Ligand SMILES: CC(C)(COP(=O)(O)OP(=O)(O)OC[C@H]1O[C@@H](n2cnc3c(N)ncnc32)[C@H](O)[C@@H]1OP(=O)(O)O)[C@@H](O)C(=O)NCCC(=O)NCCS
Amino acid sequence: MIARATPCHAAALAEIESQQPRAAGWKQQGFESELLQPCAQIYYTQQGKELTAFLALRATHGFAEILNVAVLPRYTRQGLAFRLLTHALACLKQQRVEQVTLEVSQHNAAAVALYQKAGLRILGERKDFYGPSQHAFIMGIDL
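In the form predicted in complex with the named molecule, the chain whose sequence appeared above, alone:
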């Protein structure tokens, strides 16, 4: 099941971030304030009462940016991120979003492969985006 998060999910979303060592490190307060933004959308998966993965994006005026994706370590390689991503892209298309972009570390081969599997292409790069010699790919897809 994939559902859309509300501010009451902030603690459970932050728990995914704290358990995933490669995650961006968003905290509960960050999720709460993000989810109060009208352009913010966070989709999540759940196993029993536990949230297992999420994808966060912002969409406005026909454009969307994927900001963060994370999966609990013991649930990785089971297709959760791919399902979240394809679900989010379908929702955005229904919302008449025409272009989706994101930045991803060039060292994050798993995430780059995930996005490519969902049809995103490398559009360019941002040098030193995550720090010295920590370059990012700009990836995107037209819906």
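Computed from a predicted model, the values in this text were never measured in an experiment. Residue numbers count along the first chain shown, from 1. Each form is matched to the other, and the largest set of C-alpha atoms that superpose within 1.5 Å is called the rigid core. What changes on going to the form predicted on its own:
- In a rigid-core overlay of the protein, residue 22 has its C-alpha displaced by at least 2 Å between the two forms.
Output the form predicted on its own next; the form predicted in complex with the named molecule has already been displayed.
Nothing else is written out below except the one chain.
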């Protein structure tokens, strides 16, 4: 099941993120604040009553940026991130978003492959985006 998060999901989203060292580090308060933003959209997957993965983005004026993606470690390699990504892209297309971008560490081969599988391509790079010598690819897709 994929659903859209509300502020009541902030603690569960923060718990997922806390178990993924490459996630953005928003913590519960960050999720609460993000979910109050009119342009914010966070989608999650659920197994029983447990939230298992999420994808956070912001969309406005025909443009969207994916900000944060995480999956509980015991649910990795099950396609949850891909399902969330394709669901989010379909929702954005319905919302008439024309372009979606994100930044991803050049060292995160699994994430780069995931985004490429969903149709995103490398558009450029941001030097030292994650710290000294920690460059990011800018990836994007036109919807």
